[in-house]
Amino acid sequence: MKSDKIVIANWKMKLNLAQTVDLAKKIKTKFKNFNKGELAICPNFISLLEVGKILKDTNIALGAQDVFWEELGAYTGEISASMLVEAGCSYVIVGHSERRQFLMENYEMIHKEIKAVLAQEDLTPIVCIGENWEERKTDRRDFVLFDQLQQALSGLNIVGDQKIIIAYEPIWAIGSGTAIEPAEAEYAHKIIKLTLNDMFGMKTVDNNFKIIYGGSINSENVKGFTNLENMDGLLVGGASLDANEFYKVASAILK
């Protein structure tokens, strides 16, 4: 799995239906010739079929935002794992942070909606985690990336090859047009796969897994997370709602 690394888009709440198209359309352009590692787009839930057309035949997958962990019924709003992949999603956010704040999402739920993620055969959940300002100022970050990944994935049986996404998203880099500094991200990516080391071991974690960081990563201070030895990739929010700034991003991760 580590064969390539991955540079994700997530444009949130951020674009109606016919913004989000004409986006697609203008990164379906701008990557046409581009073949290196792995890139996937995550619109909101209405626009999923619309730029699933716009990506077919592309080497950009699609992705979703979120998922329930409940496969039919009486959930309203809600919408499942096997829908999304009937839509076309080969990737999905699993437990954002702005879901954990605003809409109280815990990691029991994330964790029912990995399971949910891991029992459909194509697709991949990008799980979320990261500390906020205050855990941050107080040296907590270690014991709580350790607690949010033993909560998000314990008990779970990885097998074959199932992959798995982690993305460090520290709450106070998120939006604010700083991201934090390349080497405190190598640092919080060594704690992460060091946990998910002893978790799953090491051949499970080099196979099934990649770690990816996310929060205010634009052209001119990517440069600085290019070469990270524990970072398999980037989560892109802001920067990805321009088609030439998520290109200059791209292809400095994707070399």
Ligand code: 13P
Second form
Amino acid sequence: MKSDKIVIANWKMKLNLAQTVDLAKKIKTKFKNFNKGELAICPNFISLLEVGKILKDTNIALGAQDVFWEELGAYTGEISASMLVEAGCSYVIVGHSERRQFLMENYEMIHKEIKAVLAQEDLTPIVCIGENWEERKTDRRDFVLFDQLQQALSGLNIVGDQKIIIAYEPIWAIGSGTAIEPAEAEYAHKIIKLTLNDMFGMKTVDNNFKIIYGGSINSENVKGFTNLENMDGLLVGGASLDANEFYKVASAILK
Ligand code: 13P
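Can you switch from the form predicted on its own and show the form predicted together with ligand 13P instead?
Whole complex next, starting from this chain.
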């Protein structure tokens, strides 16, 4: 049976246009005969159209790194969900912790962004949640995850096959070089799953939600994440910036 897991590359603001195009081409070549699970790449905004052309006729989907909640209007610098669809995106990261940290995004904004994304038929939000080091150290993680999910998703009406991906990204693990212990990720994913079950019911959660992990995943530590419960895939930063490394990570998870 084909894996229903997903591996998503988040290239953040790490590459310019030429470097992005180069890496997208390398990834396209590397994954030429790869036909397992789902793959997506999220380059920066200015690269979306070019990367979209490269990924055309491949099994690799295009994603964006952010979205604004309004559709059209006087919102200088922003990009709407329908514009992302127009650019060929099937996924968009919403509320990444780096945006929460550097741009003061909060879950009220994230909630509006998710709503705008869900209004587009073929756009899936990748909603980022996760505790910081202080919260983990003081044993508040479960509450933080519960609270972030409530703020982000309360009151949303999930209809039909509309998909939502929850990315559990413990802030302290991102870019640190050390991923969380797999058992700890499994525990956090269970908390997320139970919270979602409570909010939307098990049937909807099984059908419409995926829970993925992000934070310092690489080809060495990925093996610990292959057989965890409630682990539907990965959101990969640094390790997705090299085609060979990304291939190793993706092929370990997507079988
Ligand atoms: P790293 O894999 O570089 O830690 O980044 C994770 C991340 O933030 C993905 O969104």
